[in-house]
Amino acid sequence: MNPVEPSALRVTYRHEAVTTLLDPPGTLAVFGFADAATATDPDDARYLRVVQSALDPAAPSECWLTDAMVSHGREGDLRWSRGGGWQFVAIEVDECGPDDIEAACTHAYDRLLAHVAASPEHHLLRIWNYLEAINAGAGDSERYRRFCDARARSMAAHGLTRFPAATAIGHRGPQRRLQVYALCGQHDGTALENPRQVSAWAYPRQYGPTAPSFARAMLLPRGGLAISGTAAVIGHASSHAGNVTAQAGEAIANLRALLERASLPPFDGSSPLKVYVRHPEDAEAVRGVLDRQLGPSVPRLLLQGDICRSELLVEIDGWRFAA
């Protein structure tokens, strides 16, 4: 099959019921805020409750939109949808065994990865990995680095020679949940790296046996900007431990350094961020630093999430669409 050409691709923080979001014919995707499912979740391959908390009391849905009719399905314990070029897919594990978090990495990524290679949309893109108690276990039996490893083996395996960017965060959900989604495309992006970073799969051994598989981020076919999720790292090191609101800045000029590879203009209404903060009570200190760097119009959703350094207390991902 020939590839179309993709339509676009809107990404918006919206307050509206599920219901009211799945409804227009062109949603992708739609992703709730909160530690566990509810009787009120709507049966649709669309929707994922994603298991982080919200610190925000009324914390809006993401919503994916495209301009085109969407299809949508499930696959056993995956689900998909797909239109005008772009699929949304997800997958959901749970560990079988007490901290055998490869083994679900590998189920997990095995059949996300092969369900995209049959896929028109082949290309994957932009990948979110939610993983519980990330940094527990010592030296290279942290649960993270082995993570990483099962991950490197299942995309060596499935033939990806290009890394999409990422997203891997620690929660405080249901006990042993994996949670893997993805946007893939027809067409391919074109992976970006940042000049103030060591590129993240060549990062020293002192990080692990693997290095993360990750590009910083990924232009998008119809233009705009996926972003890996970014912390307060300058080289491969970790800066400014202990102290939230500098970290808080650094990733955000790391942020910014990425906007200029891709010779993008600043943050602003178009460019929705996810912004994770290890402890719920930097939240406050974190929204002032967003406010006085990027201003008010950016919108912003701040989530409980463990970075997968111990010593990193925030790390920030999003997009940057055309206005």
Ligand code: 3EB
Given for the second form:
Amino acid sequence: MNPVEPSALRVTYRHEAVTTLLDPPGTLAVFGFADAATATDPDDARYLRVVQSALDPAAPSECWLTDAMVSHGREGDLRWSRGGGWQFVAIEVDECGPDDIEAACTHAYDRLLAHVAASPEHHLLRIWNYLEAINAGAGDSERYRRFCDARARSMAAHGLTRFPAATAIGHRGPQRRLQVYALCGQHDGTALENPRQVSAWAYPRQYGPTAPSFARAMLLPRGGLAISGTAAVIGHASSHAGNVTAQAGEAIANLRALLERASLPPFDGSSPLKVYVRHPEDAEAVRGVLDRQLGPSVPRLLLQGDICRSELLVEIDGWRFAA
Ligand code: 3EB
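Taking the form predicted on its own as the starting point, write out the structure of the form predicted in complex with 3-(2-carboxyethyl)benzoic acid.
All chains and molecules follow, beginning with the one already shown.
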């Protein structure tokens, strides 16, 4: 089978009704957030209500749009949509016992990776992981560290040798709910690392027995950059403990270093960013840093999110498309 030329993919934040956003035949996915005003969620495999709460009043929805015909469906607890060489795939799992994050992660990754491997769009480019109580548990029993362990084992079992770009963020929504969703492609991307940061998979032992399996960013097949969760990590160390303003500035410096590494122009209206803030009361301070450093043209969406190291207060992920 000859892979089709991938069509363009665009990600935007939109204020239209979810049903309006789902209407175009090229809509690959639409995301709402925990407390969005939508009365009822549409019964459409392309719609996912993310567990994180938006910190902006009247928050927009996130919309993934291609210029190809999109088809979609469900298989048990997994849903997918595909078109133009792209695939959106999502799975939601509840931990079956108290504190059984490993089993939930293993189930989610085994299902998702098996589905992806059997599809025309079998390159895993970008993945998001939202887990409850991410920082609960001491030392190596911390839930994030156990998640990293189960994720790495599932990826290895499925023969993945290169990691996608990723986000792993905690939520305070439904107890024990794990949400994992991904963007896959018929063509491979090119993973990028950040010259200011040690690659996550090479983190030293002090951060856990299994280093996190992700690339800092992924250059997409038709251009565009998918950027992983980026925090105030320099080298492998967290910086500016306790100072959310300085952490936000450092995260932006890391984002800029990635763009430079990719020879891409600075952030603008075509580079939507998602900003996870641990303490909702820090949202104003973070908005101030974003305004000063990025200006008003860069689309941004603030969510409550718990970052995987308890000293980190803010993390930013996003996209950089051509203008
Ligand atoms: C860091 O730089 C911050 O485990 O998938 C960022 C993005 C982080 C993805 C993941 C973790 C992950 O280590 C944390």
